[in-house]
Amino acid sequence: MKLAMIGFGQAGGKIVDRFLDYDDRTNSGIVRAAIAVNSAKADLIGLDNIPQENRVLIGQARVKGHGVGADNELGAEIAEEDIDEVQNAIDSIPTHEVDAFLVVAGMGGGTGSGGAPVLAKHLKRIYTIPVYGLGILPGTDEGGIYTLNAARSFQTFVREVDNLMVFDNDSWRQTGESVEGGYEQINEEIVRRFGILFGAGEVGDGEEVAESVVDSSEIINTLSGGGVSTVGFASEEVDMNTGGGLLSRFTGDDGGDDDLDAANTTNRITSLVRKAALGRLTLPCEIEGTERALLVLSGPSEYLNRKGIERGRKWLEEETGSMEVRGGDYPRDEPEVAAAILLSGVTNVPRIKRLQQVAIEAQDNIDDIQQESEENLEELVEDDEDELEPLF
């Protein structure tokens, strides 16, 4: 799948930058074009892989390149005002070679949280290809204002894109980890999961073609109903040499019967699919009631067992209750077999309900604090005995 990626704000820019690095490392060719948009000049300078001409600084007249300070209403306003500057960068993208736009943003800050929905709306008005969102939820420990921003941004973003894929920082932060180290790890996890999904079906010269091809139309159809999506992932290392070890653990290759090896591989793949679906999802949710799903098994082609993939797909159909579960393999010359599962149209998401509840409480608290602050200021400056004349 060929994507035009636009990172909006600090988190969005860093993730798109990391996708370009992943493309280089794996030769997957997912990113057809990459753009970073920000109101903070320093964040754009800090990127490594996005071309200089594709880094767009917005809001210079309002915030002078210093960012919007977690004010996502201001982020939305300057995105509206400077949308032509963003469009100038998008004009250089050969959209006839692109399957979809992917707008990536952290939903807790200001620029990306406010600007990403504005950009998505603009793109949908102009282009016929799908516009997807990848939104990053802040951790609950990051503070009330970020939670409030995320709830408001989520509500708007999900309406403006063809599908919103969500990654929840709360599920991935580790205790005792530095903030920077934590985000590095999270960004790598995002890129790895979505990289395998979007990379499926790409075949270079001399590379093997999948038995059951997953191409861009399969991904588009899975995401077509709109709503919210989450991704599950599980992998198991294999030894690329044929001498056994970890490889034999996966394939059952101990010199025994071929049928036994095939049965072992089938069971291993089914187990991997279960781990991916029932393990840590990018957005924790109940998978029952999922509207559509896509299963991609990647790894060295000799370990991608068609029967195992089909059995995993059927298991996923039963677990989700969905009649639209697609599946296929993605041969890769990597020392691991991995299962990536896209669950689209999920609705039983306690984290989103909780986010909205906390945001409502935060909004009430902010209103109360503002009211109290105004009263305190009035009390401070008033003088009952000698009323002073103001200067003007």
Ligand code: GDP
Contents of the next structure:
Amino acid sequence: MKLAMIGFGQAGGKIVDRFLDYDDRTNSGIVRAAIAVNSAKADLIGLDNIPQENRVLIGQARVKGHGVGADNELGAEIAEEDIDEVQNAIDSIPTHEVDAFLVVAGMGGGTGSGGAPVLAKHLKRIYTIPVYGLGILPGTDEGGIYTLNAARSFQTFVREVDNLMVFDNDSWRQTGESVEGGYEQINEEIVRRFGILFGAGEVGDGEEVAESVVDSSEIINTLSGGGVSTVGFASEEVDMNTGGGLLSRFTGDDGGDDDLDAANTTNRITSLVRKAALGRLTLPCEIEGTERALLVLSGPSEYLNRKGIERGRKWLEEETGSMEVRGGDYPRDEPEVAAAILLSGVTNVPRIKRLQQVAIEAQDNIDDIQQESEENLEELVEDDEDELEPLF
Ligand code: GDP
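Switch over from the form predicted alone to the form predicted in complex with this ligand, please.
After this comes the whole thing, all chains and molecules, with the earlier chain placed first.
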């Protein structure tokens, strides 16, 4: 699937930058165009891979290249005012070669949190291809204002995109890591999961065509209907080009026993599917009640088989209760077999309910402090008996 990716704000820009790097490394061909939009000049300069002409600085008149300081209302205003500058950059990409837009942003900050929903709304008005969002939730330790920003941005972003895929920094936080080092690993996890998912169906020239390919229309159909999505992932290392697969090493078999090998391949796939769905999701949630799902099995083609995918699909139907579970394979010359599962239209998400609760508390607290602050300042500045007169 070919995407036009637009990273809004610092997190958004860095993640799209990583996607370009992933595309380069793996030849997946998913990033047809990459743009970064920011109100902070320094963040745009810090990117490695996004071409200079695709880095758009907005809000110069208002914030002079210094960012909006986690004020997402200002982020939204600036995006609206300078949407033409973003559109100019989009005009230079061949949108007729693109299957969908992907707008990426951290929802806890200011520029991306406020700007990404504005851009999504604009794109949906102009283009007929789907507009997807990839929204990053802040860690719970980032504090009230980030939580409040994220809760408000989440509501708006979901409404404006065709589907919002969510990644929760909180469930991926590692203790004892520097924030930057932590983000590097987290961003790698993000591009790997979404890279395999969107890379399915993008078979390059001379590459093997999968037995039952996933094509971009299946990804689009899984995401259509809107709502919120999460992605599960599990992988296992395998030897490349052993012909007989792993079993031959365990049994000393030279790969002659095809039936056993096929059973082994099928079992590996079904257990990977279970691990992916029941393990850590990009947004933790209850998978029962998921509206639609897509299972992508990637790896060397001798380790993929139709039976494994069918079994995995059936199991997912039972677990989710959904009759709309698609599946297919994505042959890649990598020494691992991986299952990536897109769960689309998830609604039982306690993490979002908690986020909203904390956001409301933060909002009340901010209102209280603002009110008290006016009273307190008046008390400080005015003399008790009102005997003093201000100058003017
Ligand atoms: P903006 O530039 O004003 O849009 O704000 P940022 O993108 O800097 O930060 C918004 C939120 O994104 C933060 O609160 C973090 O939760 C998250 N964040 C920042 N940088 C990264 C990153 O590199 N990776 C990930 N996964 N999250 C990030």
